[in-house]
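One chain comes next, on its own, written out as structure tokens in the form predicted on its own.
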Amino acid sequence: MSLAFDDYGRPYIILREQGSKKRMKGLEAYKSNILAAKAIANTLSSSLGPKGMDKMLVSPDGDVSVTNDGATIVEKMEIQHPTAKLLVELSQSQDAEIGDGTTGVVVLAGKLLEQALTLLDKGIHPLKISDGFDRACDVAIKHLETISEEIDIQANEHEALIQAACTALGSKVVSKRKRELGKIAVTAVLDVADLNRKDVNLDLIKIQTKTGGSVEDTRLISGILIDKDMSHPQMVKEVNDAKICLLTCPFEPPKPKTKHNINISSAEDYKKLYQQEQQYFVDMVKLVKDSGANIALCQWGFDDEANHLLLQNNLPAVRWVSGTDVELIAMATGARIIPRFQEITPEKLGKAGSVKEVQFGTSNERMLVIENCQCTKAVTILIRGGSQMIVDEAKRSIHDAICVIRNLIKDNRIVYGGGSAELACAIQVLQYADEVSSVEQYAIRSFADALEGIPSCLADNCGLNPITSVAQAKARQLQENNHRIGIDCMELGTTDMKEQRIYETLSSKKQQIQLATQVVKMILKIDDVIAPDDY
């Protein structure tokens, strides 16, 4: 610590921060990084599978979340260790690219790191381990493509898509209603999908939550639902053949940018000011009416004066519509977003079959439904639930199911679940290891052991004996040459995942293995860590 003076002679203290930092090098750094990342993976491992446990997360504000969605858990955990944060990014990248499998990818990375730690203790160089894992990953990915099957997503009223959605929803809080929610998710995606281009614009699926009722009351609305009502209780509740004026300017007199004062010295001045304000409102309403619009949606608010005038002129209006809703309505109805009243023209209006106010429960809560939109088939999934926590978790679950269906439409190849795909890859990787004569053979074998860790974890979470279950499944895969044998988590009496109809998309499984391998390789290449003392 030393004292110095600035240009004005004011003293300030220079602290030597380097002394308060600690440095780890070599094997100590590898082990510290691996143990930190493993701790995160171990936390998530109990959430894997259809009978995985949920985690309760309490924020600093006291907000409580109950979830078993991997990406949500790691995002809300307050993680300090920089290497452990890599697993947070790993889960988020799986979520961004695929939307499902966020827990599995972190658990797989944890199993790989566990194996890497054993290899480091044997004295194998980290780069040799990385190279071995890389080669094993390539073998596993090629084998996944070999054992994948193409499914007909159109057949039997899209039964394949519903089953994929059920697999995604099976491990969630809402698993009791997975079939009904799966059908809702499939219908929503097919309504907005372009099957010729194999493309789905998820922006056109709005997920709206509302506490009250139960999860069974969740329904699909063919249109856009916004959590607003008409600005005046006496306005009409339904507008048919709606011509929508989308405004991003408020219904109020203009305000000067600078500070201003108005001196009113007589009643005449006050009346003039009042008339001028009235004229502003009259002109605004007239501009909207003249364009042919029969409903106005405004991103900003308007005061009681404007509200009264809108009612007098029979112009239903909605205020404080959120920016995302404004964009979605513009896309669906063909409306142009209008920033100034002077720019309103008939060509900029959006068209919809109807705009109506609907009411829920006994609490007099109202929402607006915009149906039969002109341009695109936008849909809304209205999620109901007994508490905010259930509603939030249902929203996350349905998002995962929607992403799985989107992925199947883009690429209709699947692999079977229940740990069967990982076991099949592990067997293939072990066979490949026998052909490798270099030190990487040990790392390749360890990669196979890590893959076996996934079915082992599934069995453990379902109350089965993990060692016995994995050994039996592995033996049957080899004897019968059947890559569909996995862990019977639901105890249905068969371990053939085709009979149980448990499968997931090939793209999700490939992404999981590749991402986990990449992150482990990155962690194994860090041999020097300089960090504050308190981490």
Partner chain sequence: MDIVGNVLPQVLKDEATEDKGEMARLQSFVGAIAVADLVKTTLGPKGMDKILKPTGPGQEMSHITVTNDGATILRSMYVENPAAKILIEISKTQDEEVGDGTTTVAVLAGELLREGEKLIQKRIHPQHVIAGWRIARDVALKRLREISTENDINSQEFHDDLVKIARTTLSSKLITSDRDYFADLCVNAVLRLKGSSNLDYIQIIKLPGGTIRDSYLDDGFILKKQITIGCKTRIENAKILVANTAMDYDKIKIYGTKVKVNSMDKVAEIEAAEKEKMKHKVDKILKYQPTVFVNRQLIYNYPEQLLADAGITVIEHADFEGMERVAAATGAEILSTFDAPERSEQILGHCDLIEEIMIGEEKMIKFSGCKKNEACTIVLRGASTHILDEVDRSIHDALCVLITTVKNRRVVWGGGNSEMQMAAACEEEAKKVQGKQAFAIEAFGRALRQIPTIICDNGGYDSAELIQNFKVELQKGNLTYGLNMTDGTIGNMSELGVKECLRVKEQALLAASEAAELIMRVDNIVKCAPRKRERA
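Return the structure block for the form predicted together with the partner chain; the form predicted on its own was the one displayed.
Shown next is a single chain and nothing more.
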């Protein structure tokens, strides 16, 4: 530990409670950081690609989840190492920004760090390495843009979109039904997409899960599905031409937030108060009924008496609708969310073709479907599956597919998958490396090697020989000047990814390379770690 002395030979305290802290400096710190980050990347690397395997994660409470999604894996691993946590965030920012390619980005970062380690051993300064990586990254991104192709998303019944969705779903447990699920995702996104503004509000796609049946039974509902039933068992189960009153106030006597007391001192007061209470309920129901509403959805609970009054007035109602559902319904049906009974007016009601209760299986579970909403811009994907774990994984997979489609609508440029884009970039970066005269040359060359790590990892996961297949693909790319040659993961007999129709979005690929480089640069800049000893 560093210790300083003043003129009189007394020690300065530089670090408070120095003895109880761990400190790593210099090369030791670099190596420790890189190894920790690599450990995460290694765990994820076997999940990459269509033949990637899943991870089983047991939460602190013993709940099991099985998943292939990079962001979910690192999130649930409960990582404590500070540098490894950077990779968790890396995966999550890819998830937030793009939604897909969360595994790829971590694997790429891992490969880059691996290369950095060898460069450090050669004695190259970390900042030079990070500089070189930065320049290589720019070259790679530029090259990605030149090899990208625009696709027509409308052509052939959105075939290109379906293919892109299939690529995203191909690595998941639901891959046997990737075509069907891909179609569902495409239809869902297109239903809510604003093609003029090239934007998709993903909030409008609700993904509801329900165990039972099989993944094949997953379907798209052109409306909203809420996991709730009517508040009174005897209310009508189906309302056609629904006029929906969306409330965020409970059917209960008011509870002012100010602390107050009502003192009753005489029998008259008592009677008055009772009458007033009764009047509250009558008024509430009357206000809703008078507006012309024929169904009320409420975010809060109902008093027994109010509930019965609703039934008596032939006004079906649903209680405890979740806040997100309330907003979704408001958007879909054009209803205004009404916070007070007094403010109910006919204009604020939402309209939908029908609202009905549907039942599943032998257990008495019911859900409410709102169909043909006035502004039909909301859909629900109902996911079914043999167990909770499958349903959860299917939900994550469909979310990925939806994100891919959204990205394509925003930006219809694609690159080809199967590692071909990475290989093409690697070739380009390698060429550039030779033109650089400074030390960075080595770093740039290593960047190219790291990019090659992706196809090699893909090949490894598919049971192919990684070195041979990457070498072959690279040679063919150079000989035929064809950037579409990749790894034939599905053993379809061709390595041309255009023929295999493996599409990935340009935005996702770009983001992957950029984010991975950024994180690696950040890790390379850390040369001192100070942490409490027991951490």
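Numbering follows the first chain given and starts at 1. Take the two forms, superpose them, and find the largest set of C-alpha atoms that agree within 1.5 Å; that set is the rigid core. None of these values were measured; they are calculated from a predicted model.
A movement of the C-alpha atom of S214 falling short of 2 angstroms is seen between these two forms when the two forms are aligned on their rigid core. The rigid-core alignment places the CA of L127 less than 2 Å apart between these two forms. If you fit the rigid core between these two forms, you'll see the Cα of Y442 move by less than 2 angstroms.
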